[in-house]
Each structure stands twice: as C-alpha cells, then as structure tokens.
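Take a look at this one chain, the form predicted alone, written out in structure tokens.
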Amino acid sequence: MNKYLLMMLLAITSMCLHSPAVNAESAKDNYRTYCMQCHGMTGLGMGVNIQDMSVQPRDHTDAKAMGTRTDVELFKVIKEGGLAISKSSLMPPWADTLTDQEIHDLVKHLRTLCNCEYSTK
C-alpha cells in the first residue's frame, strides 16, 4: 500500500510540475498553427497571407499597441473574431477550434511576445 501511495504522489507531483510548461508549449503550437499565417512566425504582423489582405495584421511584439488591449479584449477577439471588438473582419473567430483555456493560454503567449501587460497610460 505504501508503494502505491508513493507512486500516486510522484505521479501527481509530476503532473503539477509539468502542467504550466505543457500549456505554454501548447499555446506556442496553437500560435504557430492558427496565427502565424497572418501575424508571422515571430508575431510582427508579417505573415505569408498579408499580400492578399487589405488590413495589415496586428504586430504582437509592439508593446505600446498591445499594452492598450486588456486580456479580456484579447480573449474576445481570438474567440469571436475582429468584428467583436470593432476591428477587421479578416480576423476570424476561433471559438469552434480552440477551448476557452487554450484561448487564455494564447493571451498569455501574446503577453510574452509583446513583453507587456495591459496599461492605462
């Protein structure tokens, strides 16, 4: 019985220690899969699709611009698309593709790209 408890504790501890990294890696993977075509590999807004777009995608590395958007707004635009926050209709909604948790993780990833947080200044 003691071996069983020890194995369970080790398994739970391992899952807890690795969860944040998995979420961060998953967010990076989702960014590469769903966002990179328009926003570019590094988030500069220079993806392969911009040749055919009338509006240039947001530069996710621009701390000044990204710092004016709340996490709630970023979540909403990812989930519901650009029109949800009065932005470009070219930004598609991802509600049918990504879970709310994956969208929250993407918002955190965007904050790492811009190295910023929401600012009222």
Contents of the next structure:
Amino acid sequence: MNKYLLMMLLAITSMCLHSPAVNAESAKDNYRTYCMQCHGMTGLGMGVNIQDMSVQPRDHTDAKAMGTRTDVELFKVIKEGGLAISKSSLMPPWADTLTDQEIHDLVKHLRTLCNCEYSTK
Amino acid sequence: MNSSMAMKLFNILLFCTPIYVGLTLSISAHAGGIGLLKKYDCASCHALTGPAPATLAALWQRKGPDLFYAGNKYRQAWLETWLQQPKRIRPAGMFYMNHIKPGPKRNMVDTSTLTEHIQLNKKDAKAIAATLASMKTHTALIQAEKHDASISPGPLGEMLFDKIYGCMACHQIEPGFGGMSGTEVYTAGKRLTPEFMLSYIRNPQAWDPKIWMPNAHLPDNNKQKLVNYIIKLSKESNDE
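Take the protein just shown as the form predicted alone and give its structure as the form predicted in complex with the partner chain.
Every chain and every other molecule in the complex is listed next, the one we just looked at coming first.
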C-alpha cells in the first residue's frame, strides 16, 4: 500500500514539475518580444510592421509626447489597448500576455527609453 | 457449410476486406510517416512533443511551428500539398526579431537570414501529412468550438480585421499588404481548420503561452465573421 502511495506521489510531483508554468520575464525581454514588432528595434516607432498602418506607432524616445502620458495611462494602454485611452485599436491589449507586475516594469522601461517623466508643462 | 452460410461468410469478407486493407494501409502509412519524421530530422526545427515554450528564451529559439498539435491545426490536404511545394508563410521568419535589420524608414526583413523548408516527394509528403494529422494533443480546445459557415462576414469582415481589432498590424491580407511579424492570413483558410482559427483567436495563449499575438476578447459572433472572412480571402487568393 505504501509503495503505491509513494508511486502516486512521485507521479504527481513529476506532473507538477513538467506543467507548462508561464514565467515572469524582464521588461527588456518583454519589450523585445511584444513591442518591437511595431515600435521598432530602438523604440523609434519604426517597427517591421508599420508599412501599411493607418496610424503610426508612438516613438518611445520622444520625450515631449511620452511626457504627456501619466504612468497610469501607460499602464492602461499596455493592458487594455489603444482604445482604452482613446487612441488607435492597432495598439492591442496585452492583459492576457503580461502580468500586472510585468506591465508596471514595462512602464518603467518606457520611462528609461524616453528619459522622461509625466509633465504638465 | 450450406450455401446460405457460405454466402453470409462471403458477404462478411467482402465487407471487411476493404476496411482491413484500408486500416493496414493507414497504419503502415502512419508508421512510415514516423520513420520519415526521423529521416528528415523534423525535430531539429519543430517540437513534435509539447508543451509549447514557457519562457521567452525558449520562444526566441523556436525555428519552426510546433507540430505536436498539427492534427488539430492544419488541414491534411494542405499539409500534403505544401510539403511538396513549401512556400514561406511567415514573412519575417519564425521569430521576427531574429530576421530583421534597421532600415531607412522602418525595420526591414533581413532575407539573408531566412532559410527554405525542405521539399518532399509526393509519397513522403503523403505519409508525413497522415502522421501529422494524427498528432492531436489539443482536441479539447478544438471540441469547444463550433464553426458556423452560414454567418457571412459581409463588408464587416475586413473592417473587423483591419480597423476594429487591428489584426492587419501583424498579418498580411494580400501579398505585400499588412504586417510582417505574424503569419500571412490570405492563405490561412486553406491551411488551417476553422475550429483551430476560432480557438486560437479566442485564446492564443492557450495554444502558445508566450506568443506575440494578443487576446482581443472577440465576441463569438465577430469571431465567426472574422474566420469566415479569412476563409473568403483564401478562396480569392491564388496562393496555396
């Protein structure tokens, strides 16, 4: 009986170890995977996808434009997509791809790219 | 044995023989297909067993689409044809970041980094397509979908794809028009089962947890319209 119990425990442990758990990733790696396709390899908004877009992606190095957005707005637009802040639907919602923590980290990453903070000026 | 019994036996044999021969051929083609997967070293670029990449590092290294659910995803007839005449489906390769370079107006696909898929003869393509069609690890996801071909996409189909959900940002709806980081969709209707398209649009992460296609949470009716629009595109396109 104990032998069977041990075998079952081993089987369950093995299944848990091999489950496809999704890991948290760094903002840099998430930006490379999900954002660069449109915002470009250096964040200038010149991604490989932009040729036929009716609205061009934001240049993340543009301190003036990025400075008009609060961190809350940046979080919202990444999580819920462009329409959530009355911008283009070409910016999709990433809520099912990224955790809230990963999105917060991405907002910080954007602030390093633009070298800016939210400003009312 | 009287003549009536002999006739019954004959009828049974007559009925069963094609089934037996068919089954034997199918099993033998399947076994041959497994051998061919090894012969052509398909596993060097494709995952033949799951799960899908659970980290970005693993995702970036993927060289070809995962095949452990090929039978849930692809139309067998398309597989058989495509393996004999392979043609690029992803304009920027499997992971676009491995195949782009800076350009004057935008990042460009660096075609020198892209490789061609091996071309198979008809017999091998048929055997491998049959084996791939039997690989169905995600049948539960497929069974959750019901395709309704009667829902016409109408003019709204293109509107949904281009404007409302912005799918064209990453996918091409005709050769040379649309995004580059996703698969071309003008051939998707011939390539993919409608149930796979419905399921993948419903929840891309259920199939591929780290994939760069977001979940746009489409209502069911719009999902049907979108899939029927994609099927319509394939009928209009001459590309396989």
